[in-house]
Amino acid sequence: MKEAEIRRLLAANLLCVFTIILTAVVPSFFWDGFTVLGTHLAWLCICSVCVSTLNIILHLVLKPNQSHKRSSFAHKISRFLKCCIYFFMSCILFHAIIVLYGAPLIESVTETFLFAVLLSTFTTLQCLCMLGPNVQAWIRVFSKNGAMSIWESSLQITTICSILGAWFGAFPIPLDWDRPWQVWPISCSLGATFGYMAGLIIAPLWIHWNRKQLTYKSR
C-alpha cells in the first residue's frame, strides 16, 4: 500500500472537512442574521451543494476507481441519469425511513426531505462518485473483507460514521431542556454532519494504522 495514496485520502477528505466548516461560516458575511441554528433550512441547503459538488469534482480530478474501460458518450450520460435518479430515490428512501424512526409525517416535510438529501449526499453520492449505479458493487463494498482500495474502505467508514451520528443526533430531542438545537431536525442533522467530518478524519488515519494487515483483492 503506497503511502501516496494515503496522503491523497487524507487530503481530499480534510478538503471536505474544510468545506463543512466554511458552509458554517462564509454565508454569514454575506447573509445577515444567517446561523447553523437560526437558518438551519438554509444551511442544511447550502452544505449539501458545497459538498456535494467538492465530491464531484474530486472525484473527477483523483479518479480514484478509474475504469480502464472506454465507455461512449451516450453511456456517460445513461450513468449520469442513472446517478441522478438513484440520489434522488436515496432520498425518498431516507425521508421514509426517518418518518419511520418518528418524524413527523405531515407536519415538517420540508425540514424532513431536507436532512435526508444531507444523509443522501453523506453515503449515497459518495457511493455513485466511487462506484457508479452499481447495487452490486455497493453490496460488494458493504459486506465483510469488501473493499478493494483505501478509498473504498474510507467509503465504509464515512457512510457508517454519517449514519451513526444521525441516530445519536436523535437522543435529545425528547428531552425536555428546551434548547434551540433541540427544534426538528437540528441535533439530527448536526449528528450527521460530525458523524462524517470524524469519519473523515478516522478513515485515513485507520488505514495508515492498519495498512500492513490491510489486503485489497485485485479487482
The other form holds:
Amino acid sequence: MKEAEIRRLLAANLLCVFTIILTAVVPSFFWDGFTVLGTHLAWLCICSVCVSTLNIILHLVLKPNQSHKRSSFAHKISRFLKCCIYFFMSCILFHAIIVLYGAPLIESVTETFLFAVLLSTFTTLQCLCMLGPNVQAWIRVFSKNGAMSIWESSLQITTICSILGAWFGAFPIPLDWDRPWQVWPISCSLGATFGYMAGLIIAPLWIHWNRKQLTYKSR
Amino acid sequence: MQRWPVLLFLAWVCFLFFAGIGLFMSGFLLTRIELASSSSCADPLLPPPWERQGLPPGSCWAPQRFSKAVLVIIDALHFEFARFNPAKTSPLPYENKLSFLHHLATSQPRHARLYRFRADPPTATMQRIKGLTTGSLPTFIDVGSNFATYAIQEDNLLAQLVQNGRRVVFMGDDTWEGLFPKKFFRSYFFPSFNVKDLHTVDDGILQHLYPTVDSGEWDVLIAHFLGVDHCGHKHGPDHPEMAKKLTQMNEMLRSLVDHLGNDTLLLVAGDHGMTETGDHGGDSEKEVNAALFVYSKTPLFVTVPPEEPEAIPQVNLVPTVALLLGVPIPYSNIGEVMAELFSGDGDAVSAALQQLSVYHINAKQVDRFLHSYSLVAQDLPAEQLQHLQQLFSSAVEEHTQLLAQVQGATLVPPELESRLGSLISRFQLYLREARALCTQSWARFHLLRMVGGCTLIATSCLLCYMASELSASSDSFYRSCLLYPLLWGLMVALLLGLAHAFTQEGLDLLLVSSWAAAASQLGFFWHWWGRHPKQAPWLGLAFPMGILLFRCGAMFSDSFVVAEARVAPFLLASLVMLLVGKLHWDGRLTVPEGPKQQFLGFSSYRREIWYLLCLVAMLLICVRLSGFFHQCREEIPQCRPSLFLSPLASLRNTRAKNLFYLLCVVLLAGLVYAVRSWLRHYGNLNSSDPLVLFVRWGFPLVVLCIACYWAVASSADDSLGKLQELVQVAVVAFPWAVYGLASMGLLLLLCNPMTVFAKDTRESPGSIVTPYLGVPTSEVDFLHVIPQIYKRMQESQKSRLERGSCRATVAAYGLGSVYSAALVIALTLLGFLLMLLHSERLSLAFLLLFLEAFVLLHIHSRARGLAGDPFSVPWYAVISWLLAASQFFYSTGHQPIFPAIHWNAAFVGFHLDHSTNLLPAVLVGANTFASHILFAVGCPLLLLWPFVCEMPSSQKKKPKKEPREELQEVEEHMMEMRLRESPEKFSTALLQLGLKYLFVLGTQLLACVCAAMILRRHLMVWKVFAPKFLFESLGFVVSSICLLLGISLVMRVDCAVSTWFNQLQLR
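Could you give the coordinates for the form predicted together with the partner chain, as opposed to the form predicted alone above?
All chains and molecules follow, beginning with the one already shown.
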C-alpha cells in the first residue's frame, strides 16, 4: 500500500518537474524570441498557469485526501471561492514580504507581483489543493510530526524547498558578474523553481528512505 | 554577586582581541607620514658654484636637457608584453606584440632603451600613480593626508612642473582627476571604473592624442591607457583580446613617434604588471615586473645597451624626469637618478662629471628628506639612519675634494676616471641603501605578523565560545580560567621585559602584549582542558550560526562588502522569520493538543501568536524603512544617496524645510514621551531623587536645546540680518548646553542609579528582621503604578509561613525594573548626544533604531517566554542584536569608506578650530559608530528584558482580588529581582552574555581580517577590503568598550540596590 502510494507520489512529482521543463522549452516553438531569461515575465505567467493547472488536475485525479464527506454543490462553490480568495491573499502577502525583504517598492511592481504569484503557486496552491481553505490544517501540517500522510510530507518538503530556493536566489543579485539572470527577480524566481523541482524529486526519495521511521497518525 | 571577576574577565578577553588586531594591523597597514614641505628652485642644495654658472635659463638645480616630454602610461604593461624576441616562432597572445619598441631599440641603440621597471607593492593603480609622481612609496594610510579627498598633498612631479610654469596636459584614466585636482593645463578624463570596458578610455585618448601633440600647446603630456589592464582583469593575459589590445598600443606608439619633435623625451611605462589571471595589487614577481621604454630623437646614451635589460625601481623615474626637464626633485623622493641619461655627448670624463653632479643633487635631496622625516617619525631605525648619514657625508667630502682637484687640474685622466667611478658608486650605494631602508619599513606586508594577528583573533573567538559554554559560577572557575591565565600572561610579559632590559633593545610594546596574550590564552586552554563543558545542542545552534556564517562569508566578496547595507537587513529579517518558523515547527506557538483536538487533527494558536506576528511585521517594516537612510559608494554609480543625509540648511524649499523640522522635533519629543511613559509604567518615575527629577525635567530641556540648535543651524544665513552675531553664539551655545545636560545626566546616573520609590508602612521601624512581603496598602497605588515588591531571600522558611499575618511591609515602586530603567535612561541620553552629531533628519533613523531595538527585545522576550532558560541569552538574540547594529551603521548614513565619514560632526559646538586632535576624533568616531555604541551599551537589556516583561496582564485585569490571592500573584512578579535572588547566576549570565557578544563581534572581525589577508592581492583590496577591515576593527574596539561600560553600569546599579537594601534593613 505504502510502496504503491510512494510510486504514485513519485509519478505525480515527476510529472510536475517535467511540466516545468516543458514550460521553459515548448513556448519557443510557437513564439519567436521566447527565452526564460529574455521574456521572463511571460515565462513566469506560463509557468504559474501550467503548474497550477497540473496541480489541480492531479488533485482531482489522485484525490490524496479522500476523507471528505459528500458536500452540496453550493458548499463546493463556496469552497472554491474561498480558495481563490486565499490564493489572492497569499499573493499579496508574499508581495509584501518580498518588498519588506528589500525588493523595490515602486519600480518593477509587475515583476515582484508575478514572482509572488509564482511563489504562491509553488506553496499556497499546493496547500489549497491538498488541505483546502483550512488554516488550522495548514498549521498542523507545518509543524513537527504534523504530517499525516506521505502527501503531506511531500507538501512540507516542496514548500520549504521552494522558499529556501527563493531565499538563496537573492544571493547572486549583488555580485558584479553582469549576467542577465542577476536582474531582479530572475535569480529569485529561478531559485524558487529549482528549489521546487528539487523538493519534488527529494520528497519521494526521502519518504522512501525514511519509510520505516515515518509512522503517520491515523485520523 | 561577583562584579570584579566578571568585568576583569571581559576586559581580559577584549585585551586579547585588541592585541590580535594590533598585531595584524602592524603587519597589514603600511603607514608612512606625509611631509608637507616641497622643494623649490631656491633651495640651498645647489651644485657647487662653478657648475651653476652654466645653468641655462629655465632650469633649476640641473641644466634642462629636454623642453618637452611625453609620458605614456600603459596600465599593467608587464615586462614580458614589451619585450620582443624574434627567435620565438609561436608567441603567446601577449608576446612579441610591441614590435615597434624593438625596432626603435635595435635601429637606434643610442636613442632608445628598454628597462625592467620594478613597481613597489601595493601594486594598485592609485598607489602606483602616487609613486610615479612623488617618488616615494605610498602606503595604504599616508598619515597626514586629508581623508576626505584622495588628492595628493605631498610634493610631486606635477606640482613641481606647474610651479615652474610648465603646461601639463593629461588624457586618460580619471583617477588622476581626484589625485591632482586643478593641476592640468588641459585634461581629457575618461571613466576608469568599469573594468569590463576595454575601449572607452583608449579610444578617447587616441581621439585627442595626435591633435594635442601637433598643436604644441604643452610641455608635458601624460596619457594613461587602461585597456591592457582591463583586458587582463576581464580575460587574463593569455587571450586573443590581449593581442588585439597590445597591437593597438603598438600602432599608437608608432604614429606617436612620428608626431614628436627633436626636443621631446618619450617615456612609455607600465605602472605595474599582472599575474597569470590578470590581477594585481600584491608583491609577487609577476605583479611588480613592469616595463619602461625611453626614447628621444636626439641621442641619449653613450654606451650600447646591455644584453639583458637593466632593472630599475619605479621611483627612479621621478628624479630623472625632474632633472631632465630642469625642475626641482620632489621633496619626498627616494628614487635614484638614471645616470646614463645624463651623460651628454662629451668624452668619458665630462660625462662622469655630469653624472656625478646629478648624483650629488639627488643624494643631497634624499638626505634632506631623511633628515626631516626622522624628525617627525620614528619608524626608520636610528642606527641605520646614522650609518646612512656617515656614508653621505664622506661621499660629499670626497666630492668637494675631487672637484677642487679637477679645477686645479692636478689629476690626469686615468686616475681621475677611476676616482670618479668610485665616487659615483659611493653615491649609488648611499641612494640604494636609503631606498632599501624606506622600502623595508614602508612597503612590505609582514606576513608573519598578519598570520599571528589572525591566529590571536581566531583563538580569542574560540576562547569566548568555550568560556560562554562553561558553567561559570564557582570561584574555582575564575581562579583557573581567569587568574592563572592572567598570571601566565603577566609572567611572559615580565620575562620579555627583562630580556629586553638585558639586551638593551627597544621594547616593542605591541609584540610584548601579543606574546602575553598568546601565553594567557595558552594558560586558559591548559586549565580549561580538565573541565567538562555543557553539552551544546548542535542542531539548535545550527540556525543562528548558519546566519552568522553567511554574514562572515559575505565579507570575502567585494560585491557583498559593497552591498552590505542590504545584506545585513536581509539576514536580520531572515533570522527573525526563521526564529518564528522554528518556534512554530517545534509546536511552541500552539496550544497543547487536547484529546478532542487531537481527534480532529487541528491545533489552535495561543493568543500570543498575534502579538508575536505583529512584532515581527513591525520589525520588518522598521528594517525596510531604515533602508531609506543609505549613503552611496562610488562602486555603484547608479546609486543616489538618500535625501535625508543632507542637513536641513541645504534645502531650498522653505516649506519642506519647516515641515521636516517640525517632524524631527515632534518625533524627538515623542521619543522622550515614550521613554517617560515606559518608566512611569514600571513605576520608576515616582521618587524624588535627582536622577528622576532629571528625567522629568532635564529630558524635555535637552530636547528643547536640540530643537533650538537645529533651528539655528538650519536657518538661512542671510535671513537673520542683524542677529548674525547672536546666531554665531547660539550655534556654539546650544550644543554645549546639550553636552552639559547629557553629561550631568550621566553623572547623576552613575552617582545614584536607583529609580526606586520606597513606601515604608511598617508599624514599628525597628522590628526584627522583616520579610518585606508585598501587600500594597491602598488600591489607589494600583491606579498609577505597579508596585514591585521584593521579598528578601534570606528570609527563613518560618517567616514564609507566617506571611499571612505579617503586617510590616515596604512597597518599592519600580524595583522590578531598576536595572533596565538605568540602562534606558543612559541609552536615551547617549541617543540625544549622537543625534546632535548627525544631520537633523537622521534623527528619524535614530528613532527607527530605538523602535527596532524595542521590538527586537520584545520578540526576544516573547520567544524566551515560550521556550528556554531565562538566565542564558540565546545565540539568535545576540546575533540579531549585532545584525541590527551593523544595519543601523549603514542606516545612519555611513559606509565603510573614508570619503563617507561625516566630518562635519567635529564642528558641532565648535567654531572651525580645534586645539587638539583628540576631541574632533572623539566626535567623528562617535558619529561614525553611533549604532555600535547604542547597541553595545544596550546589550545587557537582552538579559534583563524578559524579566521586565514577565509581568502578565492578569494583574491589571483583576485589580480587585482578595488579599490572599494577590499575595500569591505578587510573589510571582518579582521581575528583575529574580536576578538578585540568585546573584551567582546573575553574574554568570552577564559574563556569558558579554562573551557571546564578543564572540559574534569577533567572528565578524575574524572574517574581515582573513578576507584582508587572503585577498591582499585582490584588485579591490585598498578600496574595499582594507577600509572595511579598518572600520570593522575600530567598530570592534568601540563596541567592546561600550559593552564593558554597559555591563559595569548594570553592576553599579546592583551595588546601589545592595546598599539600598542594607539601609532598609537598618531602618
